[in-house]
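Taking the form predicted on its own, here's one chain by itself in structure tokens.
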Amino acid sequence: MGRSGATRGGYLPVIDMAIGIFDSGLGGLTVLDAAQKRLPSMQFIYLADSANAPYGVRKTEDIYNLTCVAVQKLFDLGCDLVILACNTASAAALRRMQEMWVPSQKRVLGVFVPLIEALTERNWGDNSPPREVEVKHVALFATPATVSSRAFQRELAFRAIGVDVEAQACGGVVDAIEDGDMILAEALVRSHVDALTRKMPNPQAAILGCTHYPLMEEIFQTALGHEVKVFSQGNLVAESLADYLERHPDIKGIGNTAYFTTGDPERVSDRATQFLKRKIQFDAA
């Protein structure tokens, strides 16, 4: 796995040519899992800032500072490319990081772009003026911080016109998922869907704007009705990453994945194993 050091006492192994995937908690595992399946030869490092999760109820400045600290850890581990597999961090921190903080030889990407490409059926490199798209009424389910940032609506407006977006802040869902209380998570999802459909009775599409939410995708779909197209981010981000790597063939890997958390490794490992239905072992970051 390249150069390495102790994983305790403030030192982390340094892993050559890996792609970093960051989330405040375990939701980003849905992105990582899809990326591993799509790109089995790549090397990944997953970092969960479990000690400070959830980000969705934090102030913007706090989210920005925490995200920079986490991404720097991934840079120090040898990642030249980091994906913010956290919609809250993508919404509240990414643009500022790219403009003011990210070193010129590094790349930090978010999870909104592949989603908007799929929704608008338009490549992000297409810089023609915004145009009308088929989907006119979109339900956005996200954390309170993502909703208040209006980042999704802002990025969508660069590509499409005439799209009505109704956003629902889904308080409590991330906490319930992180705690492993899926019964509570399901009840909260149904409640939030009900609240949104009172404001937008007939959405054509729904955006699961948090990487935790794909774990509840079937519940969202059932509550919304099967005529609503639900967009989830894991596979979309994985395909976008595959396209990026085709254009950057210098990024290579050996198929390994390392997992780190700022929280309790044993507890986080247990939760991750429960989520992905396979053994996941986290080390302390």
Second form
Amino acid sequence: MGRSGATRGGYLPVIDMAIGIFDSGLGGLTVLDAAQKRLPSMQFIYLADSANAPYGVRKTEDIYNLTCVAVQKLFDLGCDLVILACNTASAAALRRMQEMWVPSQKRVLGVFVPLIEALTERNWGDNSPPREVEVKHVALFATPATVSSRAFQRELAFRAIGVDVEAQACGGVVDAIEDGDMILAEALVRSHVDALTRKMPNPQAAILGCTHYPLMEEIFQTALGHEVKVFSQGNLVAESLADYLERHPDIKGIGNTAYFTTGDPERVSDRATQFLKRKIQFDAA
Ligand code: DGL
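Alongside the form predicted on its own that was just displayed, please also present the structure of the form predicted together with ligand DGL.
All chains and molecules follow, beginning with the one already shown.
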């Protein structure tokens, strides 16, 4: 800590060696929470672009531009490594950012690959040719932008053959969660599961392909039935981050987290406290 960086919201502390965790809103807290538990001595900065959430109904160009602005903010705060804890940004922006925008001394990672490696029973970073896997019928629940990008299917095709994916764009769920309207969120989840199972009556596995959805994991699991294996990203991403950090021992921390939002800090803090069941205080970004 020590240096300061000017931002739209004023002066924010610049924290050396922190790992940036970015989401359009509160969903990335499911990834952050798992990462904090897995890596308690690391230092994190969480940034929620609440003023522009949800991203999942936006155009690709818009998602790309908003994600670059947010990630730049995390770079300015001292993060050399940023995790896009947002499937929508990972699907719509990550590849282009890595190819054209991320400076050579910085790293930006997404949340798809750890999930697909788990689904296809691969070890971290196993880039061997695609092969047959146990699971053949997979339900994907994600935002409209993630579903229309087909990024999940593309990444899966690099690793597995013969897997049938049925995708359901879960309109409205992120807005309901961000508004704290969990009754509406539950009703929407049930109706999206219903719509999916009409297209694929017996999925073997379900992917919660939006970091907001683990906040509704029990509702998904109950609606799908307990024989369906539900994959969510928190622990998988935390585990792959731990693996990455083992290979990059220069990244060290002091075990704390700072939280920033482009929205109303009080409102976002209240919701985050409700979701994580511990006091979370956001500041203005
Ligand atoms: N939580 C995000 C995701 O994983 C973004 C949802 C949104 O902003 O629509 O896709």
